[in-house]
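Next comes just one chain, in structure tokens: the form predicted on its own.
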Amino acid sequence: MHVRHLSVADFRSYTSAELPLEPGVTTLVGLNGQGKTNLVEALGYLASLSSHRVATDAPLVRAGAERAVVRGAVMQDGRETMVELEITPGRANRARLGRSPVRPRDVLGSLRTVLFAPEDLALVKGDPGERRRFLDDLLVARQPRWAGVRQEYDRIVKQRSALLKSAQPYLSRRARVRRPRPGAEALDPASEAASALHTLGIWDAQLAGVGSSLLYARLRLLRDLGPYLAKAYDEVSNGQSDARVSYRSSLREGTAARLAAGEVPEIPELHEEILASLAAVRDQEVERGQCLVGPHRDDVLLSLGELPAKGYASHGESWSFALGLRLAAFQLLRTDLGDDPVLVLDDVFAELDVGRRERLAAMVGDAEQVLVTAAVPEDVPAALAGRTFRVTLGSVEEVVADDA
């Protein structure tokens, strides 16, 4: 898979551009602020609806512009693809495949990328939310399908956290003990903490279903992403250390430990525990109006030899377990599919010693198609040498060999 043309319009600080791109490596040079990573974001975005910079649509486009435009190219088995996606703040975004509309998610399949960039730095040092989106948005690369299931288990937690706010003054452990005053009407505690309790076992029932599902995926996802992971952590660091990773569960004890070790249960024995384990949280649940169990409250642990990555592992370190994260994604969808994705290294060069540098192109050289942005060229190592393209405010231009 590789993509042959990119074109964007009110994209970010683009009124529009142009980039032919092949197979093989391209370098897009540039001093910093410029807008080379807002191209590889755009193509990014092509691929997962989503930007790796920003939470919200919002920024993408253009400043004084209503809607950004990203289409792409893409070129799989001698077949071409033209995916198009319109970007509008504040309404529904649209897409189209070939000339067809289509719904946004429905092109989710069509360009696979592998993304590495400075923000990766959160997957080892940020929070469990970057390393569930990691999670997450690989097994969407993976299986598209799974992008459905993310919204509808999103959906679910919202409304029964929301359900939880609104019931907490009768289900809390202070109403449970009045009694209704003589003679008082329908609407007493008693008949409203009845009517939650039931309302909130509707809603367990939909999030131990659906979430269930997810942490099956997860699970598997982890357990096939480790062999991937040690082995690029090892090129990487030439070595340094041994790289693992494990699931950490916001299930009841005894089967999060299970789970942390190693252990993938059927579906049906992890829907039984999530409902138990969010009966045994209940009060807690109802006292902070918060969602406390599911897979939205679990985490990945990143481990170098016995110690936790984040909080031991040094700056170097970091960006060895950051890359080796992506690396593994990228080999394991190479496995999966038979076809390589895209992989994008934007601005990652600047960050590694001459030793991580070499490593890395020499690891990515087979690639069928690279992208790479950095400020200079010497930046990039010799052995990823091909198309370059210098980037300045508003302009891309091809760089002839007399130039460079």
The other form holds:
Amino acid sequence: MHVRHLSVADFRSYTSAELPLEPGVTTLVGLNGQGKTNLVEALGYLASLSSHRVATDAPLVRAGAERAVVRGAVMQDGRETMVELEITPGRANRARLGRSPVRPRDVLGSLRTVLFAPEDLALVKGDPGERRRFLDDLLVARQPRWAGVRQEYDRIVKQRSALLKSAQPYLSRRARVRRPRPGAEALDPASEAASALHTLGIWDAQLAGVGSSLLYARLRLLRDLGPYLAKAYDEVSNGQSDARVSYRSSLREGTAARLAAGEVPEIPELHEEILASLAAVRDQEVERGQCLVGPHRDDVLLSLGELPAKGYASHGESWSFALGLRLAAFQLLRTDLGDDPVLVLDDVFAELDVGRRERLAAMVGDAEQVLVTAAVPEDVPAALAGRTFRVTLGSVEEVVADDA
Amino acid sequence: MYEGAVQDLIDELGRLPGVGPKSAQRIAFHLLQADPADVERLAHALTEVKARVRFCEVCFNVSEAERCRICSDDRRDRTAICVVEEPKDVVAIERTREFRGRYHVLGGAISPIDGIGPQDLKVRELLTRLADGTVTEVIIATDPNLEGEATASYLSRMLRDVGVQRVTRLASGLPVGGDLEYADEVTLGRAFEGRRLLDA
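Given the form predicted on its own above, I would also like to look at the protein as it appears in the form predicted together with the partner chain.
Okay, now the whole complex, with that chain kicking things off.
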């Protein structure tokens, strides 16, 4: 697929901008702070309903404006689909597909992008949350229905954590010896604790139900992703390393070891395992008032041979890993869906040494559409020559080949 | 900011659910221009609703007497109770005219985020109603969202413990008269799970 036209209104620094696009490579050049990334961010938002730079929508709307609009004309198999999102911070976004209003979630899947950005280094060096987000975003890109599952799971975790916090006074061992304050209504601690436990069981069941299918999907995704990653890592670093991914589960030890070894149990088994693991950490959960088991506590271990990447890999190796993960995602979507996602390389060439630059360029050159942003055109390898647009203070202009 | 009474009115209206500052202002000026008799009627309705309406002592639906109309209607089936979250759900089910039993309004759903646990709902009262064994079926009609489902599974555990003969849950699935293609994945998935054998 490719994007034929992107337009934004009141998005970040833009009052409005129109960007006509073609298959092949398009480069956006311009000094820092002129709005190159804002354009690719808009594109990414259309594809994933979230920004790769910020967690909330407020910064996306131009200062002083009430809402931002992003619209893209997406070409797939010779058919054009118009995708439009209206972003209003603090309110639900509004979406249109073609001419008809739809729920924002229904837009997912109309445009697929794989976005490389300087922030990707956090995939290797950052918190587990970064890696979980990578996996879950890829799940959604592969099958949009996971967006709903993910949302529901998050809600369950919130509800269950809230319950653990509020039930603490009745459940925790320390509390049981505490005497009721004089004058306070004497609650029967045993029955209060029983009722809190009773409702905790319900949330356990909800968490295991939705959590097991999310976990299953992640495990399968990681299994499919592994081979692509190893290959992409070697190509980008031009060597023979043994780059591996394995799942680091918060489930009890024996199961966690099986999952780390790459086993993918069926959903009913994972369901049972989550319940059993929850039971095993119950006391700790109650003491800490936190939900300690489930996909929201999991991580992906990236390793080179026997050594974990985090803390051991050099800067260059970390970059190879980050690029490897994105390239693997691209290859997976390409093979899976028989259609290229739109590749976006946001300011990454400036971060890489010449060797990695050239090899990355060679690997993505055959994608249906590639969007590159760079502060200086010289950073972009010659292999990715294409149309160039100059971005200056929120306006976009095509650069004719000879004065570039 | 407007002067005294007008601003007070706008502020009060703005606290109502679904009414923002702009709407509150519009309603306030509409009232200012309206016929005094109309406004009087509205004011009367507001005070009356607080003075006269209370909750049925049996099912906790809104009522003007100690018992609501449904609970005091002898023609209604005593053996079935339909459990709902809010009084407005009773109205919705009544419109179907499918159900001839009685209701029990919980007053919400279990939601720890909002600090609502079973003890804040009319669960104990429901168990009391079931104590004499007249009721043979409890239909759980809480909302089909996360909190409603959690409430339903809580209730089903409780009811199983007290030995109600039949505990049922409203079906989830496709809207009648709708198109399959417009159903979201979750609904469609549920509809698959709950599919029925066609009678030959």
